[in-house]
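So this first bit is one chain, no partners, the form predicted on its own, shown in structure tokens.
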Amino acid sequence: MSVTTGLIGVDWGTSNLRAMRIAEGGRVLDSRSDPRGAGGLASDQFHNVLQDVAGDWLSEGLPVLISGMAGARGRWREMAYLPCPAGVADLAGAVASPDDAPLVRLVPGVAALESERLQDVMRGEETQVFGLDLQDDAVVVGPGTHSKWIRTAQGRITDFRTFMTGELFAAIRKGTILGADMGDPGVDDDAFASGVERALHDPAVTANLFSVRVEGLAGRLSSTSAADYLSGLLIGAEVAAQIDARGRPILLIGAEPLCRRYAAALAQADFHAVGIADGAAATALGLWRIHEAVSR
């Protein structure tokens, strides 16, 4: 028996987009990717890109729901950030259409506030969170360029914090003396663990970074292993900053190799209830759940 499409869902990131045919219930039937991310598009270009990628799907008259950076300032249509705590119903109640595509709806982002002052923001990750079947009081960790630690309770996002771990790693490798002759990460698990251990026991992040050079001069760290040690220092510092979450269930969501690296760092820090989720499946199910709430 054939399964019919109930929704066209789009995860529009800064550097690429993923369009999906989503069946009723949230399962992905088909998907297409394109490198034209929101970061390189003017507001009047989004509709044409979407037509290029999924025009044949759009011709079927199906509802279209888009999460991510298409709703950022200066992009297709700026969507306001909803304050925490925020749930599926809150997002569904705030979706809106761009002027040039009235049948398309954009999902808003979420903001963390303190004393009514803006502290942190996210777009896209909230949709993934709502595509997960979470234990109460779980923490969703999204490793990447800008890692997110998202705290939840009773099915809502209650707070979160962003760490520029991935971007800082790339900047240090490309633009500092530490990156000279540095190899690629993923070759020396022991060097990674050593970096994590140092970061967990010493909060002086910028001093720890210089240890990459010192360890090399001392002959204890090869250029081949330096990237793994640096990765361990940065991920370890991130984990150390969230050590108060150690007693809560942790769910990692993102690229599998990076999630496994985070899982190893979390294990070193005595986090015990750690799992890894399928990011693409969570995004699709999150979009479906928001769509269902919009349709009620």
Second form
2 protein chains.
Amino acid sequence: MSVTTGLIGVDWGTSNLRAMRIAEGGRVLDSRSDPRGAGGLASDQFHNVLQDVAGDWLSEGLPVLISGMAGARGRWREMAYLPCPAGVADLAGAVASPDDAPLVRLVPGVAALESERLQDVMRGEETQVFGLDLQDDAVVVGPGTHSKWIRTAQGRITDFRTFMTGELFAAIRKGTILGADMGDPGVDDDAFASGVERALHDPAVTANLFSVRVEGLAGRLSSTSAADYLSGLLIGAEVAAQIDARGRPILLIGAEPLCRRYAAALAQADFHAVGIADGAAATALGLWRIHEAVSR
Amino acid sequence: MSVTTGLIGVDWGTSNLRAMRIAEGGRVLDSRSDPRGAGGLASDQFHNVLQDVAGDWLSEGLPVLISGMAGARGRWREMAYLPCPAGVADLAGAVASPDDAPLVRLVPGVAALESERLQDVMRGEETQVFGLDLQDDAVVVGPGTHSKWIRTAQGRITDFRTFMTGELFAAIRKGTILGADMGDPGVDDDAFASGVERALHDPAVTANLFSVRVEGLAGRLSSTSAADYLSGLLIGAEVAAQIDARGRPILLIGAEPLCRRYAAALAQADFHAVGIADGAAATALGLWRIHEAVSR
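Please move on to the form predicted together with a further copy of the same chain, as the form predicted on its own is already shown.
To see the whole picture, the full complex is given below, headed by that same chain.
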């Protein structure tokens, strides 16, 4: 018995996209990537790109659901940010189609507010969160360029915070004296741990950065290990700022090597119950669940 | 009556140098700048550069005292870092001459230790500090690429900390999405104050950085004002990390516009007794005082 495709799902990021044929129930049957991210596209280019990438799938007349940056301002169609707390039903109730593609629906973003003031925003991560099987009060952590710590309760997103950890790491390596002679991270776990340790004990990020230089001068840090130490400082600062999540179940989602580094930092800060989830599968299942809620 | 030159002083930074004819007593009689900073010179080039810049002064056979990066590793002659607490007499007791210039003396650096481990270093700022007329327990703050907060007691440096504020500001503008469309700082005092406010209330620098983007999305921050807000976030983080210096007399030393921004941030954090000092005069007087102590 062949499996029926139920949905064409697209995770449209800033710098690339992934289109998927998703089975009824949410499993990925087939998947294609393309470098034409939403960041480089004007409103009237999205439909053509989608046809290019998945025209053969679209010809079957299946519904299409898209999460991520296609709904950002100035892109395919601007979608609002729904305020927290937000769940699958809230997102499903707010999907909308671009004028030039009635079969396509876009998932809105989610906003964190404080006293009704906008404090933080996400587009795409919310869909991934809803594809996870969350324990009660779980915190979903998506490490990367803009790391997100997403608090949940009873299956809804209640609050979240974005850290520019990955982008700052790259900018420091490229644009400061610390980057001179610095190698790639991933070679010295002890140096990473020592950066995390420092960040956990001292919240002053801009002062801790100078310690990369001092540790080198003191002969305690080689240029080979400096990237790991710097990575530990920045990831440690992120963990320190979220230390009140300790005790809650943590689910890491993203690139495996980076998730492993975060898991090590979390263990160092006495977080327990840390798991790593499959991001692609979560996105597909999240899109399917939103789609189901739309159709209901 | 003509004033007698007592000393040729040089403040030799990483990216430029300033040579001064200094009167007995420490006043600057004449001063020349040159872009040949220590960062780009090999050990055997310093003497020639000094001859180029101030050969006519040197021919008088006057003593020469140099502070700053000429004493860094791999430069004219490597000078040790003296441990805190360090005063004029300590520095004077450790000056030394390069092999190729017996009339020249270099001022050592100063190190902050914690449990005998090297924690921070400076070269040049110590000389400036000793050219100030310090109130008891004063904290000297030198804003810039690598800002320094220097604690003093009874005229000696007791501890200090370096913040990579200026360099990080530049790297973020150049290397992250926040820098796109960002203008120069110095145009919107309210945006600066709002960045300081946020940093004072929340120590999470990497999360606060993302607020530059969110404030823009929310329509609360224009691209014209974004640089001031970012500057406020980073300077505010520095002030927040030194909040225990509140109540002590603060002396800012460095470029006037930057000192004024720091003074505003300090006032916002309820620091009192904040003054701004003339950096060039302080360096000259500091060199003179160390020279006097050497000769004594």
